[in-house]
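Coming up is one lone chain in structure tokens, specifically the form predicted on its own.
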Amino acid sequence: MKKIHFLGECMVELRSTQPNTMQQSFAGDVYNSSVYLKRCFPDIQSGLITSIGEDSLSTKMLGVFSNEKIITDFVFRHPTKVAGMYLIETDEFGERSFIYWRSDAAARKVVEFLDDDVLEQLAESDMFFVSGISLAVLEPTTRSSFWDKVSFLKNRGVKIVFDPNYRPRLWVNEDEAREQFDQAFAFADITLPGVEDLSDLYQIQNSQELVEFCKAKNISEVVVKDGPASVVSYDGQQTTSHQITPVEHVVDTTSAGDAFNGAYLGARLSGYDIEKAVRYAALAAGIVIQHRGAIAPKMAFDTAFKHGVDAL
């Protein structure tokens, strides 16, 4: 059975439903991707590598992971830290804004738990996924050790996947972010960037420039998400443009990219070629943005995905 592990952070999500009323759930870019991969491809083992607290919300979070059939072998409990939290607000066009409380988040400490025994177990995975947000959240003093661990996994044959989602507010400055992204690109076998993520850090303006940038880094599989209607891929030999039919009724774009990542990697692990994997990924993303919140209701998502796959 194929296996992938996502390293990063899951947070407590708060969403305003009406004046003075909040709805609480759990979300985070790598967690979202792990969930959608598992929903789209149940036969693949999808695991999360993170640290949570011993508080009641962290305990509830762990229960949600299990309900989504996410592997929790590497979800560690920190004795003094707590789960991070954010508030999401969505405008009339489905675009969102966030307020975060994550300075005391347990996920910042996850590298401390990745000892030799854990690495040996992770080396049995097919893929190891890390995002730009994952890197930003890690305590700066642990980043050097983290890259040593990534090097170990790559040398053991695990494919390294990097989604360079850039969130300026999480970094001290662009130089700090660029240094960590350079490290990630150097290790990556697969990368899933968006043009806007790298425009500020690397002055990249379009998909072709981004593909050339990744080719220069010797990355063998590149999938560029360039807006709702276009995906460009590079398979180590040729570049292909994939036209995507945009969704007409957009409710919330919160985790469109996360769902795309999860479904795409699930398809690739299932043996599908890049073209078919992109179609599956676009289908999953299109379903998600028609629902509020990062994690769409399971029954609604599963039904829509099955019908969509039948029509592909």
The other form holds:
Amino acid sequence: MKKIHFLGECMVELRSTQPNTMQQSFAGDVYNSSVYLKRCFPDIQSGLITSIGEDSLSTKMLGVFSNEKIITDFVFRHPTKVAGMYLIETDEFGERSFIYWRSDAAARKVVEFLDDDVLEQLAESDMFFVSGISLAVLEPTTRSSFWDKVSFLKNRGVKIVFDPNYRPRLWVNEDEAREQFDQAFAFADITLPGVEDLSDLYQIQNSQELVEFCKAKNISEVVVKDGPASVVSYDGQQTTSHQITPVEHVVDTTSAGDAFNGAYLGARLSGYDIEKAVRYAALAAGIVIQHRGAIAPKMAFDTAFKHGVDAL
Ligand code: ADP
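In place of the form predicted on its own, output the structure of the form predicted in complex with adenosine-5'-diphosphate.
Every chain and every other molecule in the complex is listed next, the one we just looked at coming first.
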């Protein structure tokens, strides 16, 4: 059975529904991708590498991972820290704003748990996924050790996948982010960037420039997301532009890119070529944006995905 591990942070999500009422769920880019990969491709093993607390909310989070059939062997429990949290508020004009409590989250400590034994087990995976958000939340003092571990996995034949997912407020400044992204691009076998993610850091304005940027870094599998505009891929030889069918009634684009990543990688691990994998990925993302929140209701998603696959 093919296996992928996603490293990063899952957070407690709070959403104001009515005055004095909040709905609580769990979300985070790598978690979202691991969920959609498993939902779309149940035969692939999809695992998370993160650290949570020993508190009751963290225990609930772990239960949700298991419900989604995510491998939790590398979900470590930190003795003193708790999971990060954020609140989504929507104003009278429908504009969303976010408040985060994540600067001291357990997930920042995850590298401390990656000992030789864990790395040996991770070396059995086919892919190791890291995002720009994962890199931003790692305790800065653990960064060099983190890259040594990534290098170990790559040398053992694990494909390194990187989605830059740039969030300026998580970094001290652009130089810090660029330095970490440069490292990630140097190790990446596959990258799944959005044009927006690299415009500030590398002055990249469109998909074509982004593909050229990745080619210069010798990355042989590149899939550039650009919202409903297009998807452009590069397979080490050819650049291909893929048509995206725009969704008419977009409800919430949260986690569109995450769903895309999960379905794309699931398809690739299932042996599909890039063109077919992009079709599966765009289908999954197109369903997710018709639902509110990062994680669409399972039954609605599964049904729509199955119908969509039949029509592909
Ligand atoms: P991110 O969430 O990383 O910002 P994008 O906005 O680029 O990602 O969207 C990711 C993918 O979601 C796109 O490549 C596309 O497949 C799909 N998508 C996004 N917006 C739309 C839309 N309006 N109609 C159809 N598909 C969309």
